[in-house]
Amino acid sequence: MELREVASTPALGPLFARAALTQRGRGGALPAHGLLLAAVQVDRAHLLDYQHLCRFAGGDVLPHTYPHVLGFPLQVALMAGRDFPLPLPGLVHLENRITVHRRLTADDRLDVTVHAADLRPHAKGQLVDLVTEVDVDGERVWEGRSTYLRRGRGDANAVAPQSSPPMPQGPPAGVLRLPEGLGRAYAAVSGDVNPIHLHALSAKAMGFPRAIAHGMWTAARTLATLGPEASEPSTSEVWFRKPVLLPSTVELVVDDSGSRTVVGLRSGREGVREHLVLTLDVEAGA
């Protein structure tokens, strides 16, 4: 595949704003080509802000999720390209499979690619993959794989997803209060300035009641409290079930008694309502 370098990390708002602008007409296959940023070297500052947000551990190691903000930029570079074949607003963030093949630290370059992959009929629309990958001297580190859902005319005979494993039951391991600005900070930080996610207003504009979390910001915030092992060598899947509104509180639920641990986010005092499942593996990282 032909790898097109970038000399620096791609601006968000105007790639949101050009997707919307070139959304009607696409169609077609995947581009054949992927999106290389070199030699990243990561800004401790900003390191040290998402892992505040998320609540991991401060320090120079590099939190599970945080090499999938960096990459971030550069999956809506290439979605938001004329040769993407779905439009880029409305895509759906179903799930996300992250391995950490060994411990990162702020000392590495890293060498982020992102190309997307396995364009699939789904019952309700299409899918389609797009894959990040991270170098350190010629070495694969990390890598990461987001699954996207465009509505539409789907295929009563596609083959279905994996399915997640079910909701964690019992008490609350623990309670997040989620403020009505969170969308605003994650947007600080990530990049990420999807209208859903900024204000009750722009959010309504799109069919949401309410201002919506990132779901990689629920993702990662439920990794950090499964402690220092979710940055160490480890096999991650999240599974986006129904989004977060914000204002919120949620509850994490918990089941360890496996070979991995299963975490689970929900909420609701009339019927629970599920946001996301999580599985981490430590063993699956080598």
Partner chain sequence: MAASAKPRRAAVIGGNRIPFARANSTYAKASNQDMLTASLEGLVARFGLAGEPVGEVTAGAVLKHSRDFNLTRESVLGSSLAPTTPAYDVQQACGTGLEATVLVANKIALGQVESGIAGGTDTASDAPIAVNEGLRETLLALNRAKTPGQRLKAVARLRPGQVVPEIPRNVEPRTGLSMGEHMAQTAAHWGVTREAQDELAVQSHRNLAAAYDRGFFDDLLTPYLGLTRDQNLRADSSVDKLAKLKPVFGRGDGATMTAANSTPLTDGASVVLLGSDEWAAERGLPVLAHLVDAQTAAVDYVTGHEGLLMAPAYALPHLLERQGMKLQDFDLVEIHEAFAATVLCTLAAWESESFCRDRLGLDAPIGALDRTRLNVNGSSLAAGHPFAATGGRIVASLAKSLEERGSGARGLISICAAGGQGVMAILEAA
The other form holds:
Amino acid sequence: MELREVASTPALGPLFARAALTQRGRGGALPAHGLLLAAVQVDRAHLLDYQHLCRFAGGDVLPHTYPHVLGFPLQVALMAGRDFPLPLPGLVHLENRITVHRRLTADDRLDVTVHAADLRPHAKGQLVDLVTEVDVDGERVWEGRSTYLRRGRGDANAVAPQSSPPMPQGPPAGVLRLPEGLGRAYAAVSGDVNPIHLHALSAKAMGFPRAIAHGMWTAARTLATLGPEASEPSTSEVWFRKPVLLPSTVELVVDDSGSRTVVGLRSGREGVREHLVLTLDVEAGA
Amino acid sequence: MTGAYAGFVNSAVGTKLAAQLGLPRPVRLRRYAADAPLVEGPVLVAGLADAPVAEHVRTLLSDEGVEVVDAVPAGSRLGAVVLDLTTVTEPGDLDLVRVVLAPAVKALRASGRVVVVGADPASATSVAQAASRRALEGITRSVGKELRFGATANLVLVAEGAEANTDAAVRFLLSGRSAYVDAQVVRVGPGTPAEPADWALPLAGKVAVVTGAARGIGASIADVLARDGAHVVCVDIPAAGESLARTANRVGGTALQVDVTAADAGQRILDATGRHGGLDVVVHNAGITRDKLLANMDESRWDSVLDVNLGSILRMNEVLLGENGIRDGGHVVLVSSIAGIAGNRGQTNYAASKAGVIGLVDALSVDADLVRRGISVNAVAPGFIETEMTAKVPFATREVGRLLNSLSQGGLPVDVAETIAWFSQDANAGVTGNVVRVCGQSLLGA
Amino acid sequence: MAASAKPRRAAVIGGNRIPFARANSTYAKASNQDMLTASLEGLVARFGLAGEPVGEVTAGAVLKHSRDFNLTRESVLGSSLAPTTPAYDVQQACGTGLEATVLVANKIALGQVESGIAGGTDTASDAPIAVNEGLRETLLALNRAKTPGQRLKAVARLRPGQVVPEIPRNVEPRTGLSMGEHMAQTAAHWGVTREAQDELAVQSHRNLAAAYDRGFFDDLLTPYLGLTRDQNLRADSSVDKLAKLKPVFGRGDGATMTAANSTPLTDGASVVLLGSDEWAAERGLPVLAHLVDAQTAAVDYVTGHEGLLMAPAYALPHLLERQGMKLQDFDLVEIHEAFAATVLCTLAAWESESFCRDRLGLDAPIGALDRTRLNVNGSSLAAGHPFAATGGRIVASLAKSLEERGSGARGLISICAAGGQGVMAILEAA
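Output the structure of the form predicted in complex with its partner chain; the preceding block shows the form predicted on its own.
Whole complex next, starting from this chain.
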């Protein structure tokens, strides 16, 4: 695949704005090229901001989800491009899968590449994967696959994506309080200034009753509760269900009885509103 | 792990190379998993004449609950084949290889195993016997190249009377632990192996030192030794302390910040193991690269690589292998490199140090004092392993290195670590003076 | 333990700290919890305590956010120590780290715990910013309001001036003077010269640099956020260079205190592992030294005409009398360099016949200290001084130095603290 190198992290505000105004989704195939951000040097101040906001331990070890934040601007740049078949506004982050091949630290120089893959039908529209890969000196150290849904005319016969394990039941292991300003705080750290996250008013303009939390913040915050093992070789998968409106209080439910840990976020009376299910597999001895 | 494979095969050079080589898709290799059986599927065990090793293999397999068969069962695929040819005396005997292996190889599962057992040609009593024994090496290496889907073939050479010492080697080669060990010759000698109480924890109660443990292969070695039951003293330079602490806490071991080139490094390491009651395993893993063509090689590049990779080991061994050092029956494991065997452009200094490591193994493994104390000395020679160190090689060389081997992929740090953990087993005491390549049968330096 | 039996002595097994960083630099974004956790992680790794509990962890911070109400316990939970390890916070200004050590040691001596970790952390970069007192009262009123009318009334009290935040200042609440201004007065009183202060500062840098060069800190320190040495250290420091600096505290010709002979604002954390001899022996852990005795004193700096940082001078006679020792009996002495002048004033006071007679009630002066025994591995002027972290730094370094000198070697620690307080302790090599 052709990789087009970008000199620096793209600013996302103008990309979202342009996409909102001009993009209609042209159909056709996925872009044949990927984007490369080479030799990224982690900014320790930014890393600590991220660690604090998501409640990871503050230090030199990159959290499981941190490289996603480095790759996300490339995802948006690719999806906002003229040759991207689906319109960026309205794409829903449905699933995310991350594999950490080895512990990463702020000393590592990261080559971050993003490409689109597997445009495919879904019962409620179309799915596409944005694949983020991180190499250090040629070694593949981290991989992420973000699955987005474009709602539209669906294909009832489409192969259903792998479903999540069931939501853990029982009393909550913890309660997370998400303040009203969380979306703005995470936008400042991640660059994801999608208006649905920033303010009730901008969210309303996009059809939401209130601002909603960034899915990847909820995933990161959930992973942070599982301790430092998630920064070691491991694989996580998260299935996003209902968005978390801001502000709100959600319950964390954990099932660690099996070989992999399953965590859920839920809210509402009796926890009927399910927000996400996340699994974490820690590689033993590797 | 595919690395930049996708990008590479689509590059101009890559497309051409990939087409010419008919590169297959790399398969996911079978590696160690806590709950996995030793081998998946039945194992065909066969042998020539009274086949003395085959009997041991049958016993160990049934102990592990693995089904043993005499022929390829209809409609079923084999997990492995073990062929005992220790008794070959003339070339005609070799036909058994064709007869047994031909159908077996066809029925081999993905990540299957072929283990050929022979006797040492050097101890042959006739010319024909020596030739026939040596022929097994050619057979194994060729089979390795023919096997597909992550299957490997290795040869175990048994010294006279050491038939009972092969268990640890056979177990290792059959298991997922040897995923990236292909077409190697393992020599099993006398020694007095001690079977562990639990094969799942072959290093239980042992104290191991790993240098260069903060990250990369060293961190993987610490992981695997700890997984196998050892207490690991993790050593690295003070500047790597934050990562080192992370490794140590992850494996429940201890961190020791010391530069291996320091004059007192050996003593400080020994002092640190004292609190655990002694030292059983030393893994000299710390190493650096400072590449430059010889014509442009400066003194500091030369000296630093030779001192860290070789000089420091010699100095530390004075203390670590001394009278108050490693316990009798202990194990010393060194890390060589394919560069030390085949050489590598821009790495005269590195290759010197890594070839030197092999010389060190050769000498120490026959050192009268160490032999008397039953201390084994072995080395691994990693081929293309996905780490920061190999990453320093130029891109094209790296991509070719990744693919030019029988398994069509780079190895992982854990593959090197598994071989080191195997060298560290008391059950493996018969194996000393070996240099085992963890290279997926790389074409480089073969 | 029989009632008459002498309590056992707590063993100093070892320590760990992160390199100290200048404020608003490398650790600018790191919180106290981050740094204390990192220090604990290094200690746990050094002594192989992952997954194990210790009797208790006691630590603190001088500048603390309200969210850090349970700072030490939270740090323990974020570390590899067993989550069953209890913890609590203490605070005694710059004496925090040493006082925490004494607390843990006393519990060990009494047999209430077998092991413990003492320490401290401070960040001058991530200091809590308090809301203005008027705004705070308005917000609290708003929070208490139950009816819309009450709410409106509370909000109506808001004034623009209330929105200005208050940044904590290094100022004594009762005098309004900064610690440096207090120290300048004391320095003038004792006639401490600029040259003497600069020489002490240079010696501190040289000693610390030499300690790094000989690998002294290899088992006392774990790098953090890419920093491997104390950021403030200037190995090439010289009296000539220091002489060029302008004074920052004091007035007129008598002003002698500069940025170089005063400690800079610093971020960092340190911890010390303590245990009973039995606990250490069971684990094969080394015992570097034992904590022999400790004394805290306070002076009336508000109305009593004593210098703010002179309390250690008053603590020493108690220790000497209890232990039947002279100052000159100590092989090593660590006097925390809050300012170079602090050390020099304290030494001058002990040499002064009138001070020792009139203030300490002694028949004879305590006498001079052999300066080659003072702060041999550098102190706060070179390393920096993250307030609560200094005690742990000194205890671990001194214990190791004493151990190097051999069994029975004795060392004295002196740390002055805000509020006119001073903490002292005696260690003896095992």
